[in-house]
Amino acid sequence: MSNNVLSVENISVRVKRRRIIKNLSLTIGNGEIVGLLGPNGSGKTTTIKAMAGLLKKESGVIHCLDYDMDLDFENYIKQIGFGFDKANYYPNLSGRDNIKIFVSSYRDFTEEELNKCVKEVGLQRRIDDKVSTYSFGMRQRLNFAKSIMTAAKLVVLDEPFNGIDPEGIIEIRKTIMQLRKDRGMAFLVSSHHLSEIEQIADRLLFFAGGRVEKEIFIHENTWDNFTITIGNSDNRFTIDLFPNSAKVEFLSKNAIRISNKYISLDQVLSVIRENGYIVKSVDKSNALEDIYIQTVGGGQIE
Amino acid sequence: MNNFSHYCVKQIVLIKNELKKCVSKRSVFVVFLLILFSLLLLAAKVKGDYEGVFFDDIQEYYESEIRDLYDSLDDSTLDLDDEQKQLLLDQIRVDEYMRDHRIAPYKTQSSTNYLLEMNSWFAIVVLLSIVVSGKMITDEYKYGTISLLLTTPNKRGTIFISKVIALMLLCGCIVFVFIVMSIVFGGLFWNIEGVFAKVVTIEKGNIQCRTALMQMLKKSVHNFLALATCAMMTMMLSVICKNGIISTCVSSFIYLSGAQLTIAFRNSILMKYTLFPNMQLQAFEHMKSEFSYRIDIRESACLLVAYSVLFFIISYVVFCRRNIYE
């Protein structure tokens, strides 16, 4: 058995005559949290639906552990818990009945197990209420409860932070981290919330035009970028002024960009001031946002 | 065998889930309430429809009926053909049998007549079943649960079959409630003994004598087949167009317009093989003297089964192959 819980090899997916996914390959390791980022129409949800077998793929293979999606769909899908963007459940049934309906196809379970799992996601007070009375955040928790109960090795969540209040987002984040820690579950999370993804993911995949355009590891890329503009530039204002000059990027004759991963902002500001220049402005930007903009081209839908 | 028993266990779980989903819907309760309300109205209507022939007068009543039938047979102005003459002779045999065995005539106000009348009102149950079957798959799309349902560890075919079985069980329940409530209301309005009163018919030249209940149940088998075909047709339409209202309306139209279309195209022998006369055999049988062909009840049942299988195959293929964009 490989270390990957999921491997997608060269899949192409066509939706209504238009090829949305083109020769896409990706892997997710055991217990890894992978973020899917990309603008609307970049193919994130289509990729997830192809993994779920909801959209037929034109070519390529998908494996979960040792199970091939095409050859052994039942065992393949048993390893994955899907939480779709709208977190839809049967509105006329209680949360408990919904879990029972979806989990009964996976395995037998006791009421105690279900109660314990519901407590884990903080839904114990409302689990016997009808789903039609749940907020979106509560339905997302139900998604987690269902995924835990299925004992899936991988949980795929499409836009889990959409429409949730900050408190709810913090709880979802905590739940994901806790489940990874306690149960070794891997997660594939698609989202537009860069800051949220940055806090939980080990690896990010940037989607554009149905392909993975860039892949970065979070522990190597968590820093902020600063753009410093000075008010009184002259010919002496060159890269040689700075001690760690290779890490300073000149944007124009009076603007530079630095990353606090390599050089401290205070150090750069001191050098500027010591040489008699006036700092007009300091703009902070997230490196991830910069990478996102550079990679996906400002979110244009193809 | 092991695989088969595993499959059966899986199916039972899925069918249980489907029934749980159906029972939780308000519309199902509305359907059952409508059946009860309609039956009450019908019972009241039937009570007012019949002539006041009392049991004490039946000897005299039959004598007069038989005399009238003989008069019709002898009347040369009517220009009856052999088939029509045979029908009158059959009716005379039935009347004589009923007179000799002191069986209450059908014109008596009784629960016997009410139960026989009920077969003609089976359309209510069919229409209500169409509503239930129209929602079975389209609600999954409406609530957006289709994606979660199809990502459970079951093949799409298995899920579809469980839905069809659950639908048939539900239709069976609706028919059962219809029959039970017919008997209950019949008993309430008249007398419960009428359920077991004798009903005399001629089948293949022989006199058949059954209780009203058995006669009703016998006809209910064909009625159930018509209902199952209608339900399968609605399910097929709902799988194809993913819209509960459209599939329900189209199916209802096909079912209700059946008798009229059969009359309009009565000279075409092909009409015999379409759904229209077969789904409403009761209505067709009342007017069969106008047609150049007859539909045998067994032949009709076979045709309905064939149509149901065809609708099932089409729905199965579409359901299993369709991409889910929602």
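We call the rigid core the largest set of C-alpha positions that still match within 1.5 Å between the two forms. Remember, it's a predicted structure, so these values are computed and weren't measured experimentally. Residue numbers count along the first chain shown, from 1. What changes on going to the form predicted on its own:
Relative to the superposed core, G122 undergoes a Cα shift of 2 Å or more between these two forms.
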The other form holds:
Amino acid sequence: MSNNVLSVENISVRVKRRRIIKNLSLTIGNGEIVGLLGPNGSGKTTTIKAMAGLLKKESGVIHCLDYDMDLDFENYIKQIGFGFDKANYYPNLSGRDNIKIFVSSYRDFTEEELNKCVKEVGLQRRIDDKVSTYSFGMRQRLNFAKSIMTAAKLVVLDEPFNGIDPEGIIEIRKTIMQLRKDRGMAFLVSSHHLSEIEQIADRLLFFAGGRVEKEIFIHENTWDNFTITIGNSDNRFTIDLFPNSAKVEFLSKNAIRISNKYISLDQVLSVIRENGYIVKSVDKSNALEDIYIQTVGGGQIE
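How about the form predicted on its own, since we already have the form predicted together with the partner chain?
We keep it simple here and write out only the one chain, dropping partners and molecules.
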């Protein structure tokens, strides 16, 4: 048996004659949390809909555990809980009834299990109210509850942090981590919120043009980049001024970029000041954000 809970192999998907997904392959390991990040129109939601069987694949295969999506869809889909950004509900029914109707088509469950799940997502006070009275953020929580109630091994969430207040985002992050710990669940989370995803993910997939442009392992890329500008550069302000371990990049005659992956900021600032230079500014940027922008472009990440 594979160590992967999900395997997507060379899938292509057309929407209205346009090929959105092009020979896409990705895997999710057992108990792994993977972030799927990319700008609007990059194909994230299309990929998730194809995994759910809501869009027909043009080619390729998808497996969840030992179940082939095309050959045994019933058992395949029972292993995965999908939470879409714009899920539909019965507005005149309570949140509890909506969950019961949806989840009962997947599996049997107890009232105790449902109550525990509702508490985990912070909806216990409003679960018996009609969904028509829910805010967008509350519907997102309900969507999350429904997703984890249906899943056996994998939860796929499309933009789960949209419309959620900061306290709710923290609760969802904690719930994801706890479910991974307690049940061994894996998660694929599509989002624009890099700052939220990097706190929980083991791995990031940067998505653009219907394919994975770059794969990043979080533990290998958790550092900051610093741009240091001085106010009195001269012809001595060169790379020879710094230790070889600093890996300095000159952006202009008076601005350098360093990474604290290789050397501390304090060490570099000390070298600059000891040689008589005045530090005009120090700007910090997250290494993952820089990699994202370099890979798929700016303007869409938060």
